[in-house]
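A single chain, nothing else alongside it, follows as C-alpha cells in the form predicted on its own.
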Amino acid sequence: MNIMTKTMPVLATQDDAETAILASGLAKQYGEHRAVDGLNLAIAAGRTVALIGHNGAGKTTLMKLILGLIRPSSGELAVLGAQPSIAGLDYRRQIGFLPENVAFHDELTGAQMLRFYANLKGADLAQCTALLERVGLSFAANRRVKTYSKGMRQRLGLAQALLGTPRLLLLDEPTTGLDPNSRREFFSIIRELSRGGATVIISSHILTELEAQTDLVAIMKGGHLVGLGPLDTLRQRADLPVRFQVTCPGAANRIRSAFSDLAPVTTGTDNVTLSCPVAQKMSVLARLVALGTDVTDIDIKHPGLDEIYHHFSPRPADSSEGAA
C-alpha cells in the first residue's frame, strides 16, 4: 500500500487503525549530510517507545519529520494515518510535543500560559485547571512563570503537551530538572496515557529510567535505526553475558577454582562475580546451588539498557557525528 500522496494527507483505513507510525525508506538530507537514512519503522498505537542514540544520531530530525515541521527528502511516512508535512489542523490537534528546551513568556502566569496554548490548539479551556493539578502546579497557577524553577517549567511544559488528550505524544528529555517524586508522577501519567491508547515516544539520555518505563526501544546511529523491539528481544539479539554476583563467606577461592571455566572475578574472600552466555544461565545456576552452604546469596544481573545500547551503537573515542 502506498501511504504517501503528493496532494492530500493519507487517511487511516480500518487496517491501519492500530498503527500509529509507519515509515518506509524514510530519509532526510541536509546538503551532503543524511540526518535520517533509509529508516523503516512501524509502531503500534498505545506503545511507549524509548528513542535513544548519540547526539547527531538523527533522533531530533525524526521527531521533526513526525511533527511535520520538515519534509522527507525521500521515502514514506504516515503518522496517525496522515502525511505529517501536509496534514491540517485536525491532525496537529492529535499531537502533543514537549521540546528539550521549553520556553514560556516569563510575565504570564502558569494558568495564562496554559490557556494561551489551549487557544492555539483549539483545546477545551476547562482542561487547563485539571492539567495544572495533574502535574502538581495548582499551587503556582497564578504565579508568573519567571518565578518557576526548572522543574516547575518542565511540568508546565508537560501540561501543555497533554492539552487536547493527544493520540501521539513526543517528549524530548522530559524529566530534566524533575525531582524523584516528580519523575515517578511523570511516568504514572505516561502509563495512564498508554493504557488509554496513546502512543508515547520519549527521547532521553537517562537510560536507567527508560529501561523500566517503556515497551519498546528504538536505537538510532548515523541516521539509521540499528535496533528496535522490546528490551528482552534486543537482549537476545545482542547475546550479551549474564552476570552472577555470588556471596560466599570464606569460600571465594573454592568457588573461583570450581568455576575457572568462566574466568571468575573475586572480590575479597566473600564475593565472586561470574559471567556466562545466556544459554548457560540455568546450568551455571544449578552448579552454584549444588555448592550448598558455601553460597549464601546469588544475584543474577541481565544486561541493562546501557549495555544493550553500547552493543548496538558503540561510539569510538574519535567519533564526531554531526548534530541532528
Second form
Amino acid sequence: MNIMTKTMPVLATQDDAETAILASGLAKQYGEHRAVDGLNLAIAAGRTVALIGHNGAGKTTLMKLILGLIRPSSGELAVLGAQPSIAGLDYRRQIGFLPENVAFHDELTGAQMLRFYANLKGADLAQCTALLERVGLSFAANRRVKTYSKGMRQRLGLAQALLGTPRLLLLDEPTTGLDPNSRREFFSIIRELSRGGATVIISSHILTELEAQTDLVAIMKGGHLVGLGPLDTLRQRADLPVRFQVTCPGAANRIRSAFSDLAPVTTGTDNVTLSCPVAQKMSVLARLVALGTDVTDIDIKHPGLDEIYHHFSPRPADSSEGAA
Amino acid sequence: MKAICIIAGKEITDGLRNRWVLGATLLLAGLGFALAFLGSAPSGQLGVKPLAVVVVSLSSLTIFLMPLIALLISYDAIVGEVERGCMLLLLTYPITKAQILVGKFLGHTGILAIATIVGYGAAGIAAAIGGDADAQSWQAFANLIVSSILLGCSFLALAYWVSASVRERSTAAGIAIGIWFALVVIYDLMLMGLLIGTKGWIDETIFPYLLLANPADIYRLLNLTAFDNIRSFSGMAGLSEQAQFAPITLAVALLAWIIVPLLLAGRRFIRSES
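Can you switch from the form predicted on its own and show the form predicted together with its partner chain instead?
The complete assembly is shown below, putting the previous chain first.
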C-alpha cells in the first residue's frame, strides 16, 4: 500500500510492533463542514490511546471512519491492515465499539440483548455470562434493559463491545454515567484487554481519569491531530510551568518578595503559589528549603492532561487559527 | 443467511413481546368471526354463511385493515432504529445493510403471516364447520390468506422505502398514513371521478391497467374475480369480463409491488451514511 511510504508523524513507541491504525491526509467532509481535515496518525498495535478534543473536534467522525461506517472524502486509512470502508465482514468481527449514548432495544433483558449481539458476531454464547459477570451486571441479567440505569446500560454496552475478544476496541465517551467504583473496574477491564494485545482507543472529556490509564494521548482540534504521544513527551513539548504551592504561616509577603522573579500569587497571608519552567524546578525547591521554618509545606504540581490539552487545543475563542 | 435469520427472528420475538402479533391476530380473528357469524345483516339473516361469502366479506375488510397494520408495524423499521441509536451499533457488527433490511422485512412478514393464518384460519374453519364449503371455496379461502399476506408485504415494502428515505420517525409516520389514505381510500374514488370526468376517454383498454397501479386493487381483483362462485357473490362478474387478467398476472403484479419498493428501500438505505 502506498500510504506506508508517506511521512508519518514520529511516534514515541519503544518497539516496532505492528501498526494498528495508520491514517494519512484523512478527511471527511459533510457539505461545507470538514469534520476530519487532513489527519495523520499512526498507532502501534496493543496501545491504549486517549483521544481528546472539544465537542466537534472530529473524534466521533474519526471513530466512524475507523469503523467503516462512513467513507473518507480524501486521504487514506488502514486499520488492522484493511481499508475499513471497503473491508469485508471479517474486519468488523475484530472490532468492538461502544457508541456515545449507547441505545438498546428496551424490551429485551440484558442477557437476551447480549446473546443477540453474540449471535451476530459469531461469538461463543458462553462468553455472554462471563462478560455480564465481568462488567458487574449478573444481578440484572434477567431484567429488561428499560429498567437499567445509565451506568448499567453503559456497562452492558461495554460487555457487547468485548464480545468475540476484539483486536481493536473503540470507546466513545465510555465513562459517562459511571460512578467512581465502576470507572475503576472499567479501566481494569481495559488494562486486561490491552495486556492481551488489543489496541484500545478511548475518547473522553474527563481528562484526569485518562491520564493514568493510557499509553498515548492524541489531541484533536478542528479535524486534525495537534498532539500525539505519551503524556510525558507532550508535557515536555508543551513546556508548561511547574507550580509550587507553598504554605508559609504569616510569611506570605516575605516569600512573595523573595521570589518576585517567579510570578508569585498570594492567597491570604499563609499561602503563595509560584511557577517556574521544569528545568528550574530543583533550584527553586532548594531556595524554598533554604528559607527554613517559614515554609511548613510545599505541594508541587506538574501540568496535568487538562493543562496540556488546553495548551495544544485552546478554546476556539483564544485560538489564533480559529476552529474549523 | 444466518445473519438474516437472526434479524428476522429478533423482529418476530419483538413483535410477540410488544403485543403486535397478539393484537393483529385478535383483531383479524375477531373481525373474521364477526363477518362469518353475524355479518349477514344486509340479507336480514342471522347465522353462519357459506365460506364463499365469508371470503368476499373478509377480502373487502382486508383491503382496509391489512395495509394499515403493515404500515404501522414497519414505518419506523429503519428510521426508528437510526433515531434511537441502535442502528449505529448494529452496523458495526459483521452484517450488511442488505441483510439487515431483508431480515427485518422477513420478520415483519412473519408477524403478518402469523396474524393472518391464525386469525382468518380460525374464522374460516369455524365458518366451514357451521356453514357449507366446497372445494372451490376452500381454494378461494387459501387464496385469500396468501394474497392478504402478499398485500401486507407490499405495504411493508412501501413503508420500508419511506423509512429508509426520511430522517425523522414522525415524518415516516405521516407519509405512511398518507400512503394508506391515497392507495386505499382515495385511489378508487379518483378512478371513478376520472371515468366520469373524462366521459369515456379512459376506456376499458386503459382502465384495467390503472387498477394494476395500486396493490389494493390488484388484491381486490385477485380475490373477487379468480373464482366463479366468488364472482357471483361479489358482484364483480361484470368487471372481471373487462379486466382480462389471469390470476397469475395479478400475482406477478402484486409481487412487483413488493420487490420494487423493497429494492428502492435497499438502495436508499445502502447509500445513506450514518
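Positions refer to the first chain, counted from 1. Whichever C-alpha set is largest while still superposing within 1.5 Å between the two forms counts as the rigid core. As the structure is a prediction and not an experimental result, all values here were calculated from the model.
Core fit, then residue 236 C-alpha moves 2 Å or more between the two forms: Stays below the 2 Å threshold, so no.
Aligned on the rigid core, do the two forms place the Cα of residue 276 2 Å or more apart, comparing between the two forms? Comparing forms between the two forms, the residue 276 CA shifts below 2 Å.
Core-aligned C-alpha movement of residue 142 between the two forms, 2 Å or more: It does not, since the residue 142 C-alpha is displaced less than 2 Å between the two forms after the core fit.
Following alignment on the rigid core, what Cα displacement (Å) is computed for residue 267 between the two forms? So the C-alpha of residue 267 has moved 3.4 Å between the two forms.
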